[in-house]
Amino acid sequence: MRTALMNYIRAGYSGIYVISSEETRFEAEAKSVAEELGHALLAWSATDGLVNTADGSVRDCRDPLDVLQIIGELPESSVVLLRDFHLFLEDPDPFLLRLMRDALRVGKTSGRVLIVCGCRLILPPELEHDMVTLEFSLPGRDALGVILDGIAESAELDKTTGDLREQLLDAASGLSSVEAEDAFALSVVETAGLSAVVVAREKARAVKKNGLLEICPTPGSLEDIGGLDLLKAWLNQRHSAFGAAAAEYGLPSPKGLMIIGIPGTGKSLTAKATAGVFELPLLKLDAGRLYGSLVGQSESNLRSAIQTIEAISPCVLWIDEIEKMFSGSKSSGSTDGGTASRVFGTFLSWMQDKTAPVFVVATANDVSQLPPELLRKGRFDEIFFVDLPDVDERSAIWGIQVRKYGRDPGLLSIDSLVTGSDGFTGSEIEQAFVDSLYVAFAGSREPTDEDVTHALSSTVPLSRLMADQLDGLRRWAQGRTRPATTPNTSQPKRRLQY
């Protein structure tokens, strides 16, 4: 950021728009490349009005229109921080507009640059040539290493070295400079020392504020999925992908994985163990929060994601039911403007271009309204299609399930229970079992065969409910991806119910 701020500077640029949530950090950047160009840093409010940095000298022009009218009478070579400025720019008054323009104009000539910063990007067309757009990223690992060294100096703890001090960076990758000093002063306050354990807490709650992304706080294991070996096999091949060995090998950080299949089937679970054979952190990403009702905020919704994915990497990225995210992409932009077009055109180019280790898995019902683009090879490493279970994963699962509530399987005829779910989804299957818990809870007794039998006669899978979807589910798979299982060929195809 430094560098191209610099270089911009250098280059002439007049118009500099600067996305960040962190105004004190960005100034402070601001006014060393300023000092290094040798330029006067003044920064602008609606509340103090023109304040040259160097000597604390206040100009008193709080309008907005008052400001841009002196940037002729500056000093040239001077750098113009005008501070939460964006939002002057929603709803523009023409005459603002033209006042914004003469002085890009005036200040290309001049050597007088105006940087709007704030934390969403909000340009109005007749400024997007004008301006040029900068991101600035969130703090980096030595940026808190420095913040995690002026808590403890603060706190009169000794300097965190080794592991710890690794942990504790990890835990505070992807918060902003405040935010990474409040939780570690937190974690003074609770444990009078520094705990990663407590940034790492605070990291999920400050995360999940904006509604779009949640840290998922205990990942899955693949303990916990009955069968699926082909794509289990497939993730303890890369369970060591990202570490400083496949590094040194020259191998590259595998992209991400698409599981497609009929919902129940264990898409999810294995979205969530994925973390676990990786051991890295889980973040899930809420499409539905992603579009918002504002011109641009939809976009810039997708880019804050994306910055803190990326700053709190190497991790994982989930995201359930992805079709329902890009489902409006195929739309001529009649019905929103366009906004589901550039949310995934946004959203193909990271995947395509990202170098941050982060490993996407999505998962997808109905591959109907996925667009042909998410499918081609090179957005992810492999797409694995999840059929109903077969009768081994089905053993498996009642296995699992049954011990997953307290009970031991041999007490109960999982062969004849493996019979009657036939056609079942693994959640079918656990459902089931869960009924004929309540069942024997009323009756004050341990469930039986007959109560599960009972629950499974009382189900209409969905395998039944959805039989033609199915049908041409597997038919659309066949050919275009990978098998999670590998093919019984011994057992007959089970034949759909319509």
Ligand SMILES: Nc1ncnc2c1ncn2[C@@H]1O[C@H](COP(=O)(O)OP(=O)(O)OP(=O)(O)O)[C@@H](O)[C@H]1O
Given for the second form:
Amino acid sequence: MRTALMNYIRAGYSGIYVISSEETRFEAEAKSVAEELGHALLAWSATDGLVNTADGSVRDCRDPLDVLQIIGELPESSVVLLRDFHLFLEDPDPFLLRLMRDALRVGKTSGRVLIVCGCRLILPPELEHDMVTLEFSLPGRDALGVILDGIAESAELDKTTGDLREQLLDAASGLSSVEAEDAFALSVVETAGLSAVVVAREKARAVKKNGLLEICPTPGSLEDIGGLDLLKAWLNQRHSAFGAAAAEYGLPSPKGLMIIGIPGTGKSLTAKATAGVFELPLLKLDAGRLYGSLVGQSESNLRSAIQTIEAISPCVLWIDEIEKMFSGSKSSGSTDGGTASRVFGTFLSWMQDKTAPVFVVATANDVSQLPPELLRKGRFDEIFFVDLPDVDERSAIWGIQVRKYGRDPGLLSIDSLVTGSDGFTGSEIEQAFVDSLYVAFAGSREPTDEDVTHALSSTVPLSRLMADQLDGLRRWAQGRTRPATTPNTSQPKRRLQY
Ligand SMILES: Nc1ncnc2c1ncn2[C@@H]1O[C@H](COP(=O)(O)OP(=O)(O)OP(=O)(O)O)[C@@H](O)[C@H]1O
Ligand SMILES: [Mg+2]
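Next block: the form predicted in complex with the named molecule, after the form predicted alone:
Then the entire complex follows, led off by the chain already shown.
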């Protein structure tokens, strides 16, 4: 970022739009760049007017129109920081736009640079070609280390070193400098020391504020999943391909995995387990929220979520119901001014170009909404299709579920439950067992085979309710995806044979 900013100024760009919510940290960077280039730095705000940062002298021009009119009077080689100016560009006065374009033109010939720093990109089409945009990334480990040392010093604590330091920096990555400082300080107040647990907890809160991202506190394990042998084997194989040794060997960093299947078959479970297998933090992106109440903000929300994800990386990013991210992109333009298509484009190009070690696990159950571009080879390393569990898988799922609720599978006739749950998803098996627990609890006893069988027979599984859709999904999956389970050829009931 520093080099890019310096190069733009040296090359004579007169308008730079910096996307960052860290005004103070960016201003410090801009000041140091201006000093290095021998430029004067002036900072404007609607409250202070135009302040020369070198001597503190103030020019009283608090009106945004006034400051634009005096750009030509400033000394040559000046950098003008326009605070909060993006807000004036949201629904701009035509006069302001004209003045801005004039100021940018004057600036170009005289080395005067206008910098707008805003937390989101608001650039009207009239200015798109006159201003270059730059993203100011979140603080890296070195910058976080400086903040950490500052807090330790002011709390009169020893400088942190070794494992604790690494844990604290891991916990703080993805936070802005202000958020990191607050989290370190809070940890001192709460624990009289520096605690990575407190910082990680605060990060989970801070990340959630964006509305799109969430840190999942407990990654799952492959032990929680019954069946899906091919998918599990694939994950185990990729586990070692995601680290320093693999990079040294020359392997490209894995991009990600897409899991498609009907509801309740363990897709989310697998996404969570991936983070466990890779021993990385798990972030969840809520695709459905992308088109929140403020349509215009979806794009900047996504950009800022991507910044956070990259700062936290290496990590696993789970995008649940990814189809929702694209559901509007086909008709976009006529319905939402093209927001969905733009968001879709931003996401696809990130998937394509990302260099940060982020392993994406996307799950979907409605393939009709998925754009073909997303499924193209190279976007994901593999696309798996999860079908209804077969006999062996149901047996494993029953074992897992019965144990999960603190019961001994040996006390139930699992074989007959496996037969009775033909056509059931893992989630329906769990639900039937939970139903039988309620019945047994009401009778102050332990659940019996009869309770469970009764619960099964009173359930109409989704596979029966949605038989046609399921068939359609299987047909679609054939040839496009890899099965998550080794085909069980002794099972004539399975209609789809890979
Ligand atoms: N293969 C499985 N092994 C063990 N438990 C399973 C399996 N499949 C589903 N379950 C149980 O069902 C619950 C729901 O499954 P999960 O959330 O993974 O389904 P999903 O495929 O993501 O469904 P949806 O499409 O509705 O999001 C799990 O929490 C788990 O308890
Ligand atoms: Mg799910």
